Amino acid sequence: MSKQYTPTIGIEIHVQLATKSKMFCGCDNNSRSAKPNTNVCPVCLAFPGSLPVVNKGAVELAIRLGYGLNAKIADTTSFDRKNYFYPDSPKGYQITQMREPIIGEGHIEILVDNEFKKVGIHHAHLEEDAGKSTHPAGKDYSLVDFNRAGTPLVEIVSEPDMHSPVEAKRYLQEIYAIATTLGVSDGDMEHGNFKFDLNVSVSDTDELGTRTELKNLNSFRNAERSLKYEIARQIEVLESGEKIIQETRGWNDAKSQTVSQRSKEEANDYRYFPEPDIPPINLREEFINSVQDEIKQTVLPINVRRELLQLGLNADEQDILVGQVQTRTIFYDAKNSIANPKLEKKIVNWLVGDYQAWKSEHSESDSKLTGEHLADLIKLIEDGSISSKTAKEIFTDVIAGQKPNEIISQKGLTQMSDDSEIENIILAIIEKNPQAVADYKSGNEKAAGFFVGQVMAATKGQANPGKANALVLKLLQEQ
């Protein structure tokens, strides 16, 4: 009989900060469109005699993030040198924080199977990123671009509190949502704004097993897939009587498997020591409070989830509103504008349905949809001014920034709700279709649907469908 193994997962997340300049110099922090090795200076290239200066904006964003992580901000924080040689590190060391990180212990909550679970944050620290190495296919050399060297990062280190790939995925999504909601990071995962390393072990006892580290992932989907594979691999190794080797592994997406890269280094391999060129930073309480006061009115993602859970949304629907900052803003603006709790689910339905369908074919930057306009559209449906069908037909114009009332007025789409006007149309249709009347009278109730369809066609969809159906039944029974 196979043993019962418990996975244990801890995660290190590297969040690129949304500052204008790099961590220790004035170079532009956005190098996406820059030619290789053009966004550099003596400081980030580590020229002799150049000295780093801490970016105040990076410190402020780290303090913001600490608020979202329910963590204590250090009174005094300092930097250290992490020594290692790699071609994309121009200094031969990395400026990071080990002894006195800026963000101390904290926690976040994640929602798994409709239950909230707390995951501890060990700490989070400021550091700089390295450059980027590329390896041209078929060539016997590599190229290094130092544009990213010196990019400001916060590395968030979790406690090993997760025990399934789903929990790990939810944790990553929650941290991502916190960082983007608070304006800490642009969150562009394709360009390296949010990367993570996954530490995982399995054990059939209370003792933790030997862990492996899955390095440099940038996809929530692949995080879950790689953990499922690695957990199964480790169990298979242990079941065969062998031992797990502590190592760094990578995820091969094409083969859907993890692959060994190198043996795992320990902290003493990096010969940490205090950074001599940067003095410790004392953070006054009033400075910390002033930074965090700017964001205290921001609704944190987990509180959005609490509301959406009450509305009956499943996890995938929640992810849309939690993960898309612009969509979430539209939701809250519409909710405040409509001021009717009974209609909140209708707001969600538009945003997770029709709006996502539009976004799948367009760039979000082209959207001019506002919460106020979406609320107006829903109100028009509810008071019978337009049908749901008409609302869907004009939704693209509403997304383009037009007011629903103006669209309806310009196109003459106001729903017909006058009973006498609709009755006259129905009577005319009844007179032209005696056979359909006879069918209905003989018990074929589907014939009523024919008349409703004729009414909608005759009014070009402007008749109130509910009224049309009720009046059709009433007039047919009088025949």
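C-alpha atoms forming the largest set that superposes within 1.5 Å between two forms make up the rigid core. Residue numbers count along the first chain shown, from 1. None of these values were measured; they are calculated from a predicted model. What changes on going to the form predicted together with the partner chain:
- Positional change of residue 456 between these two forms reaches 2 Å or more at the C-alpha, relative to the superposed core.
- Once you line up the core between these two forms, the Cα of residue 471 ends up 2 Å or more from where it was.
- Core-aligned CA deviation for residue 433 between these two forms: 2 Å or greater.
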Given for the second form:
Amino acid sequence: MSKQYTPTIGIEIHVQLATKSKMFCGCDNNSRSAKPNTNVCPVCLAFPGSLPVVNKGAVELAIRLGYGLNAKIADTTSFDRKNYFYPDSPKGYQITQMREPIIGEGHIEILVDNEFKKVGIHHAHLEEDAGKSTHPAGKDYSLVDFNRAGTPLVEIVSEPDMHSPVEAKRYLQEIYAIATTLGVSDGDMEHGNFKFDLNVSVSDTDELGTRTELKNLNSFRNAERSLKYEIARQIEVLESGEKIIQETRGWNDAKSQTVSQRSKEEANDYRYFPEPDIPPINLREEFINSVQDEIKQTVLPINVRRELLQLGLNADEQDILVGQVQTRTIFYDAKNSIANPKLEKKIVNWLVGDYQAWKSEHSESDSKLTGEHLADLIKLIEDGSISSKTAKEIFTDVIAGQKPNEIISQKGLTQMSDDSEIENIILAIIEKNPQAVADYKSGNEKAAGFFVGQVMAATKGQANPGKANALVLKLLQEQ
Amino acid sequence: MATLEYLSIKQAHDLLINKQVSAKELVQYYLDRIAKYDDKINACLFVRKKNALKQAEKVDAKIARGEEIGLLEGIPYTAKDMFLTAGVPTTAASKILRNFIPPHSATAINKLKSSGAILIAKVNQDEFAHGGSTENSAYKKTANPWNKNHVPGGSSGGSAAAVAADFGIFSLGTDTGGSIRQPASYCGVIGFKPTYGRVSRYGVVAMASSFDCIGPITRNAEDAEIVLHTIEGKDSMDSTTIESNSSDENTIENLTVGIAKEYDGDSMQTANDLLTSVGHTVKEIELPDSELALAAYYVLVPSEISSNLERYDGIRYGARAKATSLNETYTKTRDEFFGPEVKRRNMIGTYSLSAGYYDAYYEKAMQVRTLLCKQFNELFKMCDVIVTPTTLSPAFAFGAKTDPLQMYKEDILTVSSNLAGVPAISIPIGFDEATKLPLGLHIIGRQGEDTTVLALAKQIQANSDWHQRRPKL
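Having seen the form predicted alone, could you give me the form predicted together with the partner chain?
To see the whole picture, the full complex is given below, headed by that same chain.
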């Protein structure tokens, strides 16, 4: 009989900050379209005599993030050097924060199986990213691009408060939502704006087991998958009577397994010491308040979840509205515009259904969908002016920025709701189809469907289908 | 043409505006002098001929048009090879930066350039400023102009020798533990280390970031003051710089001068008499433990050095050794192109920052540093300035100090002011009887009171003539 093991998970997340310039120099913080080694200067290339100057914008974004993490911002924050040799580390050390991180203890709430749960934040600190190394296959050289060197990052270190892969995934998604909602990060996961290391151990007692670290993941799905794998692996090792080795492991996506990379014995001695080129920074309370006042109007993601939970949305639906800042803005605008709680679920249905389908084939930046237009569209369906089918057909135009009212009047799509008009059409169809009338009369009720279909065809779909059905039944019985 | 030997900034300026000499002639005079004497002195690593003359022509054109020129316009100077100079080789006297030509200049060099001063040469030093004799240069040994068998001191030995030999009117040096003051003392000139942060370190090859200071080496205290006020000031490129008030003319009537009782040579008696004669009160004091300061210095400075030198990895610039793997690139490059003293300090620093050693070395040394700052604060409640000899003895002969520890002890009287970040100057106070070599007086001031130190130096010079003695080249 196998024992009951509890997994314990702690997470370190690297969030790239959405500043204009790099962490310690004036270079552009966006190198996506820049050729290698063109977005660089003496500071981020570590020329002799160059010195780092802290980017105030990065400090401000960290202070914002601190608000989202319910954390205390340090009165005094300072930097440290982490020394290691690697070609993409131009100075031979990374400037980071070890003794006095800018963001102190905090916590966030996550929603797992419709229950709210707290996860502690140990601290979060500012640091710089390294350049990017590539190792061309079959070549006897490697390449380094320093465009990314000096990009500002915040590393968020959680408490080991998570006990299942799904909790870990929920935590990651929540931090992601907080960072993007508060404008702290662009959250471009494909470009590595949000990367994380997962520390996991299992134990069948109150004492924590030996942990392994799964390094450098950048997808929520793989976070969950790698944790499931690693937890199972650790239990298997323990069950076979062996010990867990404290080590760093990577996730091999193709093989769907974690693989050993480096053991504790091989770990670097980073020789941390206070960064002498940057004096400690005193953060005055007024400054912290003025930065946080800018974002106090923003609804934090967890409160969005609270609302969506009441609307009966499941976790996946919540994720869409919580994870996509633009979609969420549309939701709130539409909600205010429609001012009818009963219709809020309908807004959600459009946004998690048709809108996501459109987004899967288009770029979000091409969308001009507004909450007001979406609300108008829903109102037009509700008052019977158009059918849902018509609404779906014109949705692309609404996304393109056109007003629903204008689209339907331009295209003549207003739903036919006038009884007498529809009756005349039905009567004409009855006259042309005596055999179908006979079928209906002989008890084949399905024949009524044929007439409804004919009505819709004759009106090019503009007849209100409910009304058409009722009138067809009424007129057939009169025959 | 007027005599151009050993001009002060003001004398040269007057000659220029009175059209007794052109800026071009002035530059040519120094270039000729370097050509004539530098094979004996070996102070210069790179002489900037064409561009220096071109720059001088512009100054002459200005004078010809009747425009006013600034005090430093057309004034030729040299700079220690630690200073990045756009388009001009900058090696820090190391093989690892052989052929390195920086794309931009240090803030101090830029400030001098915009005030019109003309850089005529980059001068020798100990490699990366590690040393006290300039014998650690990877390129050449600089001689003391007073006795060519003796060292000029270091690490700014090229600067001090160049000023003593009249290769330019002043020189820029760097001082991490005495590297401006000790060579100035050995070469019979003035060396001033300002308050930490008063002059931007941007574009100056870093030795130990929390100690490094930029300052002038000159032949009189007034010139040091002029250069200081030109290069000082807050710099947006250096977060450790401070705003300094240039107009803080301090009156120096009746200062209380602390003299350490443990140093009682002839030069200290001379200083004592001179200071008393001009109306200051001399008071015996007990200095902070200089053995302890030296020990802390030689833990903290190598620690910062080991980190600051990590960028010299052969990847982006500088020399790279032929190698077959990444690790070999690092080890071979740094083994081949760093000299022995640089490697030694790298090792010491790497150890003192390592896990298991940090608490016993780096952390302890930091505590000593904090304590020393407190002790200085206490002393400066009792006196306005402190004077000591700059060094325990005059310049030594080449090869006299082969034991690194002996060499480290050279800094015993100067490191404390770097640990505490306070301003200090070395000025000539006489000559050693046995060797006939210059001796220096070391004046230490309160943090930020750089002008008090300079004003006292000016006063001493007004009442003595040691700074006007010249070596026979």
